[in-house]
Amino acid sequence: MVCAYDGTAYFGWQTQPGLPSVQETIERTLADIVKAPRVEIHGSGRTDHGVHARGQVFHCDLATRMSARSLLMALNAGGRLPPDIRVRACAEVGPGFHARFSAVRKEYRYYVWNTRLMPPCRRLYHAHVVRPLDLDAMRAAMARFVGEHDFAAFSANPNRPVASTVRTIHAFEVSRQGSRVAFRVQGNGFLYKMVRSMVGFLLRVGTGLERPEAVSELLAPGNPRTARVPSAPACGLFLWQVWYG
């Protein structure tokens, strides 16, 4: 299944005891539809408190006579899911499919509102940057992220074992339309807070606080995370799409 959600009211995708999460909300709704004591779903990745999604993918094992189409309609009808979560697609897959481990590419998008005043209707979906941004400088820095690198300096401690901090960035772009600045990044996978860290550093480059060449310095193998790399606010981040081989 592919779902979209506004992450403002949730403490991230993953179920957390005593806190609202997107995963728990969908699991509870699915269990009610198929009359099961519990349904466990597995997402393509975790998103943090306040992060949004247009194309989060998850899978689950269900024993039901309902077709994929009927299940999709049931999830989105009758107020079963809250209005800030919608399931966009549903399909049967083979037993070898895993929403996380079968993914081969992901895309995230990050939005910044770059002007003196933040319109109230934009505040939940954009980071606010008042100072002018130099897009050419940010593009020069972005080019240094592309390829396979050790992104330890652009990740945070996820409080769980991580086999490797090496990832591959396939594409990284920035564009501007009026006051809205949009970042688009694709890679084979992303570490905890990696996208927000890369964008946070690019914003420092865009405002003249760092040089584009500094990206290569920070990507040197073994470099730890330092205060030079801030995390951009969660509200501007969207999990946009996941691809499978």
Second form
Number of protein chains: 2
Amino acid sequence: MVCAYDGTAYFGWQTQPGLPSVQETIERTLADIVKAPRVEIHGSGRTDHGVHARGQVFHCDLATRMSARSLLMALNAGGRLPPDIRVRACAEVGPGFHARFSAVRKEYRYYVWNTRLMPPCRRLYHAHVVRPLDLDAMRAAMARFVGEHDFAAFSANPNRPVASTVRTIHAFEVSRQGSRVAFRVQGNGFLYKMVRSMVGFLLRVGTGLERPEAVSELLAPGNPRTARVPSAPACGLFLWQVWYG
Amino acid sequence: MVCAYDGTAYFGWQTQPGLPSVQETIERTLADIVKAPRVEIHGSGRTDHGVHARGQVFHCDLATRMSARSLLMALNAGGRLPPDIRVRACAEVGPGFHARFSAVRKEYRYYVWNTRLMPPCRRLYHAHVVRPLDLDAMRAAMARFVGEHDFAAFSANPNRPVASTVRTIHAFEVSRQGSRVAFRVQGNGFLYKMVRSMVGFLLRVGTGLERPEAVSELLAPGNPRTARVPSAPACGLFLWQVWYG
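Please show me the structure of the same protein in the form predicted in complex with another copy of the chain, now that we have looked at it in the form predicted alone.
Below: every chain and molecule of the assembly, starting with the one above.
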């Protein structure tokens, strides 16, 4: 299934005891629909508190005779999923499919409102940057992210060790439309807080606080996360799309 | 002062006992800043529960030595106005100025998301229309609104009598960008629920439920409000701009 959500009201994707999460909300609604005591869904990855999604993918094992189409309609029907979560697509897949392990590419987008005042109706879906952003300087920095690198310096949470901190960025673009600055990044995978760390650093480059060349220094093998890499706010981030082989 | 707000959390512009309103929120913040026991502000007009504004105008009498610029900065500073209300401009005006009575023209915009599913991050600022909208049919209907007419049939709330239900619409446009349909209407003034009633009717025209010609029948002098004119939802409406002589 492919779902979209407004992350404002949730403590992230992953179920946490006593806190509203997207995963738990979908699991409960699915269990209701297929009349199962419990349903477990597996997302393509976690998103943090306040992060949004346009194309999060998850899979689950369901014992039901309902068609994928009926399931989709039941999920989005009134009184089922809340309006800040919509399921956009639903399809039957083979037993070899895993939303997380079968993913081969992901795209995130990050939105910034770059003006003196933040318009109230934009505040939940954009980070606010007052100082004018130099897009050319940011592009020079972004070019240095593209390719295979050790992104340890652009990750957070050492309590969650990963087998490897090497990832490949396929494309990284930025564009401006009026006061809105949009980042688009595709890669084969992303470490915890990696997109927000990269964008946080880019916003420093764009406002003249860092040189574009500093990216390469931080990507040098074995470079640990440093205080020089602040995370950009959660509300600007969207998990946009996940690709499978 | 010119202010913008996200109306989602407010029971409209106007102060109502026991309910959060934009007016009361601004009045309390202003009273705090100028250290007055109470400040009364006068808006260019009311907006309903859930309606937004990009350019609401209000005036007030303040006994303060603060400059307009300092006042503006104090209002938007952290911990003062909540982030869903921003004051965009502040200027001293003469005693003859009245935000409501001096207004000569107003613009409202109305946004519709015209697709099968409502994207969660658009839901607070767009009405949702599933059936494809015929923009040409709506334009034919909109042309009939332009000019001076008796809009009694496109107003609500007979408990709030007005001296005259005659208003002049200067311009009425609609455009589509992807799934987003945007209405823009300018007039010398608007009756209670007039914009939402006009848009509500236009959405029926756009989905084939009404003929464009029916607008002229409803605008015939002395025509009362009928059940044929449903209001479009509040969340799609923005008070965009107010002009003064």
